[in-house]
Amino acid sequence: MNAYELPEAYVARMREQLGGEADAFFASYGQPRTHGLRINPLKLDKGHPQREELIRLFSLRPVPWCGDGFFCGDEARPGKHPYYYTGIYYIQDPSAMLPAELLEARPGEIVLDLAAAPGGKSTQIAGHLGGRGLLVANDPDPERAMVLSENIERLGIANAVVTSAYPGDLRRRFPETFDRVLLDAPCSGEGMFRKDPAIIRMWSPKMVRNCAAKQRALLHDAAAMVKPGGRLVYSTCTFNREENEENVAAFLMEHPEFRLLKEVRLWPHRGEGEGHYAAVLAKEGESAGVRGRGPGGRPGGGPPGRSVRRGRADRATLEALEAFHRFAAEALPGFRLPEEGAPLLFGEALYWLPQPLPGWPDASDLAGLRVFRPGLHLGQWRKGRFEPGHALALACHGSMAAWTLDGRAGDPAVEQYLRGESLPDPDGRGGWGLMTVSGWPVGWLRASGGLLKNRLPKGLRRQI
């Protein structure tokens, strides 16, 4: 690709926004993209032997603002490696790693993501956190949300609230909440002209004001979350300056509670990633300390993706708690529930739902909401009867389970796991147990009548 098979008014706009550096920059569009991963800290630390493992079998060089980040080449395809069903790493393009780095998340604070799909900044904001505080990653698109949904789940992150929401409704509701917010804007994408062309057809200069604007009302919105004291990530992965030096300085005039900490600016012919722009913003003031509400958790009624509603009686839900530990003491011996946090029942789904901080015992700041997921699903309560779900299998280690079939990359047993097919049980297990690999698991068995039944949800199923 070169210059000349992008927009003129594109060509014109980033000369004169780059000047000496234009020719480089259009260069760039001729080269290959890169591509890279982001190691899962919340399963393999930086002392965990298994990330130099991960480093020599795809390759891996280190991205310079992402600790967690990876340069990888495409012929490694890592989305292919069962590795990729732990949820032990995230595919993402390393200049996307910018934004959560800058937003400096930590342990046991309430994080927002208000614009998450598909997951890779709430993923890595949830890294930072270390399994402590509270992620609402949220998505106004109910699909994207689900997508968003699936990936959390896939990373064994416990403490999230993954929501589909407009941003206006949310700023109502959670005034001054959060300790920190992200938002990186939808916007113009020319950012990803070389991943997708046919954005390229879509882009106009129309097209950037629209987005702009767009963006500054997203922004008002982020800011009225955001606590005293608290900071707030802007970005985009675009390149013009309407949509981001422009964007913060009216953001800047309009809101003087906040300053501007930094700007941040990846190119593509500067390094390697498709480029990325952030701004740091700081509000002034200290933080007033724990809220007398906030997002919590009730007993509400309607599946994940309906709204929390309350009329569930408490005893259900402790009965539904009750088999879940009958079952973990059983399958799980070496798995505890966070401390904090308090059970939550959606029909017959039973979920752990994040409290992080005292002082929100209910969640009735929720009612309404579209709800996706209200913490980690630990099972179906059905009769009295408690089904583990596939979340609760990626949120252990292989060491927690009663008993596994443990696998390598290659073996028959774990590809015909990955396919759906059920296994031969040798040994006579009994019970649930965990398929796993290299000791991290992909999803649940049950062991019944000298076979392994397979348990990985079919949407997560290889096709044959």
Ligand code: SAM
Given for the second form:
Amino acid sequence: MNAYELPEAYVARMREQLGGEADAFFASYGQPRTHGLRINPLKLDKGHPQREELIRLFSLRPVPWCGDGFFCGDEARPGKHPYYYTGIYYIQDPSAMLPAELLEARPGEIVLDLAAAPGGKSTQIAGHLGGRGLLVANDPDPERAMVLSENIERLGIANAVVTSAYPGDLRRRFPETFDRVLLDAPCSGEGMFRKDPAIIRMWSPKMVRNCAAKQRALLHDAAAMVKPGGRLVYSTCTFNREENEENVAAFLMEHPEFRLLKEVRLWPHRGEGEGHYAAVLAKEGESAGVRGRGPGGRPGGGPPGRSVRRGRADRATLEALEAFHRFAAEALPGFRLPEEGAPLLFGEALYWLPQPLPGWPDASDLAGLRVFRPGLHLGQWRKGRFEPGHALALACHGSMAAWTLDGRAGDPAVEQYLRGESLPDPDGRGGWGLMTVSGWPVGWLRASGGLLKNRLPKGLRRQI
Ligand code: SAM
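Please could you give me the other form, the form predicted in complex with S-adenosylmethionine (SAM), since above is the form predicted on its own?
Now the full complex is given, and it begins with the chain already shown.
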């Protein structure tokens, strides 16, 4: 170990890799880590006045490689602010904003984020899709996939399916399906040393070798799911060449159908941020903009033989959807369901499944997969009663609701709501309304007996 408690083998390897720049690189370990956040364009698009407010509030400075990205000071603590609960931003290391920018997803496309938890890059991709098309956000670790699913919900993303599957299983199901695939691979995490010293203790040359081997296998799976003419971005937050350039070079040898468009490195000693690597790979074939439709409406010419139901919902689903429409007419008159989609009843839970192609995906495409979120959770249909989902609140703006209780950061009512407390209802309202902070929903309220009952899910409440 040395001044920064770095393993000697790591120091030797980085000296060899960086030559004359190594001292500046090691000196970056003596600097405080950088913090950042990304404004959610699904809620605050460019030019929205609340962007300026956030910039002032958290002393934000723009990140050059990400239009919605900002550096913020350590003292800003945006994760503690009530705005955090509205999903108008996502806290993310500025370097980690690079890969999704290079993916360049466009509205209407079908995109896979293969190793997506906790969701930094997925939420960024969803911003680029602008509510159109489909994002499949996957992470095989169920606990991490749960956090991913919560972040998708908080940012108000309606057109995402969150799965927890191993890439091999997805590959069998979705051959040449996606316009764009991001593989932000599990890695030895050398770019995380400043953020989390525990990662330093786990590092070893053997771990680097193991990670590199695993990444090569994952790249193989990811490549098989890219449509001809599509794009694959491979990224890591580690610095060694084995897991980065060498893996990509080996991949290109085995996959002549891909060519390297560019490789980008961010280094902590050359700019602000913890560092990142990304490679942009293009698959030869028809342009991703023109969708090949395979048999049965499947994208990319997938295998025939699997039945694809064309949006014919069963009776229970239609009943639940009618109940949702009655609810929305009363409580959310300004809300419109996305056009490309179909209702899906999972037990008592009613979802609006995004369908960028007619009838695809449908329940049969997801059957057998561990699915955490098949689209927008509209609510629960239970014993003839409809209860709105938290995700529905977060996918709205307060102006869409019949009534709201609006507060500002620091208002006692906002603090009470975030702690899970019910609130007095001096105006004698009825039915369901939204608790909002500066116009943005944080959750549902149900007016009953002179009280506004708190419907913020228990797991999301602030600890006292
Ligand atoms: N993309 C995420 C983000 O921006 O928030 C960070 C992803 S993190 C670098 C790598 C992820 O890979 C972890 O969440 C981990 O659970 C996942 N992972 C581990 N083994 C995997 C595998 N065999 N296939 C796919 N993902 C895997």
